[in-house]
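Shown next as structure tokens: one chain only, the form predicted on its own.
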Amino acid sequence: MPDKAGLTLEWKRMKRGLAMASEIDLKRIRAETPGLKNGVHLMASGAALMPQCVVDAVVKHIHLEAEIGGYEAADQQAGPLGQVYNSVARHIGAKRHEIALMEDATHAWCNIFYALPLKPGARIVTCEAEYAANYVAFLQRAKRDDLRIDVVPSDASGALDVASLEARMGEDVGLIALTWVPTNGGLVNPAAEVGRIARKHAVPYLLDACQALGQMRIDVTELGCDFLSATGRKFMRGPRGTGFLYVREAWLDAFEPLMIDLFSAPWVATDRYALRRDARRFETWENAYALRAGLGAAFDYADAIGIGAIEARVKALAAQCRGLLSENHKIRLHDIGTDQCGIISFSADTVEADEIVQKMAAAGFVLGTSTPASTRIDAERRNLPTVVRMAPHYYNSEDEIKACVRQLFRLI
């Protein structure tokens, strides 16, 4: 649980915050989200409520697809869908050549993971708190391809430990993978500082930026990995089943995909086939167009806010609640780091977490539960429950936090 010197901090973050998002017209954004009628939604980092944009753009696609066709239809919206690329790449400061568009983050991700030739005796260096579907893949290609997995421990405040990292590297490290922001615990992983080490030393990075995407500004040349994998239905608040993948140019021949169809490697012979020269090599032909279009609306409504103002309303709203949760002692904040985002963590003495949501959810207020499977080695070290998860964005207001911590209290 956080001292009274770090709550102190948050309490500053959350007044600077508020002041540097106050750009935010939160009145007009507010009515955008139909979903806001319905209840108390602070569940962001599951699937956020869309906007009205985003649903309106699915739905004209769909309409379009119902009067004349799906080929016809993507035909007819060729320019508009193909400038999906060009909103995924300025909102992470990339080329629109480095994306391709996916069905879900897990393709994305794996479809490098998966790709990238690791000799055997390689190791895969990742954190304490990688996500379980990373490292179940990890598992898995240790065990076929006779790779290693090393994991960094954390350092004091529970991100990865930069240090460490450094002392770790040598040349049988075939690659780093890092969960930018995991599933619960609050925490930033200092990914920048992670990208400088592999770019001295020359290993391919791949970094999971689920739960980042859509709350942090996102440039990948700041970054500096190699890769990086996103959902749509986060913070980002696009439809669920969209994702993309980002391959930064200079890997973009430095090997084949998993697997190729007509679309990302065209028959150009009886015996010859053509990949693809852009990322687009990891797509396949088919796709949901009306998801497509959603997903390049949510981004561009997105960019028209401004992410600084997003990113500085999201910790002051997070900040916020930690700040109402430490007062009551019945309360377990779980939150590590000493950069926070806005996912906070929490158990109760009284009740358990799954039976908190249920009746919150009840009471109008929808937050959801993380289990230790989720990061297992985190969770393990740390001696967690099953969490709360609460995950305001920043089309919530300050009166609903203190709403759902006032209904929280009443019930344990």
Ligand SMILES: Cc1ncc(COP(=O)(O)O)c(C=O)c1O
Second form
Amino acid sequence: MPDKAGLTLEWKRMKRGLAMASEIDLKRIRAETPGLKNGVHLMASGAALMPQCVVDAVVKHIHLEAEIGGYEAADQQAGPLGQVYNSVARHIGAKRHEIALMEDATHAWCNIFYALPLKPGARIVTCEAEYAANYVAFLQRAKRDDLRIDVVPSDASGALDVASLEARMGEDVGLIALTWVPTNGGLVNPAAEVGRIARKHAVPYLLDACQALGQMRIDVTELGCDFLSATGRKFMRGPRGTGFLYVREAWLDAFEPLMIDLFSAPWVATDRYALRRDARRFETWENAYALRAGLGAAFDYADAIGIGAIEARVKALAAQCRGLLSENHKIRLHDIGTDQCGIISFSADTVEADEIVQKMAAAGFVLGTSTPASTRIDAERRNLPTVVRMAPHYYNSEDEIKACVRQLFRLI
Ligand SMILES: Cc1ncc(COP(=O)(O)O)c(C=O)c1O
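Mind giving me the form predicted together with this ligand, seeing as the form predicted on its own was just shown?
And the full complex, kicking off with our chain again.
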């Protein structure tokens, strides 16, 4: 239980959050989101609805490619396309040369994970809520390179236990790899506290910020991470097929990418290549420039609204969802952690998650599911079924949420 001072602080934070959330011009934002006219979309954790400016940026570049040719379009738009790196860097407090653009978060993450030198016997330290794609890569490298996977237990709230992490640090820890916000619910792991431990013990720290990007503020200096991966299509509202990788400057020259080509490592003499000095050494030559233009537009759109206001509104809407859902005794809310974000996970005693999603879709409400195989350690520890995932974004209205919960209660 927080004490009086704690409660006052909480109250002040909430008031600040509400004030910031109300800075959002919901009417304008909704008018700029064409997908909202087709129903109630509560799936920002899957792929959020793109704003019109993102669609326009993609389509405009595709038209230009059709009109003057793909290479010519990239040349003509080299300036604005180059600005996308600045937009990504600015949003996360990084430098432009620390950013590589990718087709998704998994490629970004794997580019580091598979290339990072780890000695046989080294430990990969991770959390219970780690994402499946990352964990299967741990298993593969563990088998191939004789590594060990060390899962830090969660604390009473369900978040990674920072004290336990600190206690298991040692010479043999080769990497800390953490999922900040898991795919299966509202948990926000203590990414910055983990960063302080990584710094203290000089252990490389790879942060999966896939579900955090676009719903909460990201500052790589505060987080203390060395590498960060994220996707464009979720809370950032970018097009599908986009993502990025952040590589802290100090690591840029430290190891070679697993795969190189003539872009990442120009062939400078018959017997020699010269790796690029920036994070784009993890990219290859060919790219979806239209999607990149859309990704840049998504970052600029989010920054024009303000990530503080976005975060406050997403949290307020999520709190509304959880409050309403908790009024029905047939609903089991599965969100853990003290600092909860915009992903709400629940199951119903009477109807399976897949059936709920199907029936809700037929009624015009888009929800999703998360299966135990997406976060197996956490799901098995908590004996979770496939859960319904509801993820409102700042463009959703309070009325949409009420209508969705009303419809859900009719079904169960
Ligand atoms: C926590 C987390 N990490 C990584 C990913 C993978 O992202 P992508 O599909 O863009 O590779 C996801 C996708 O759902 C995710 O939820």
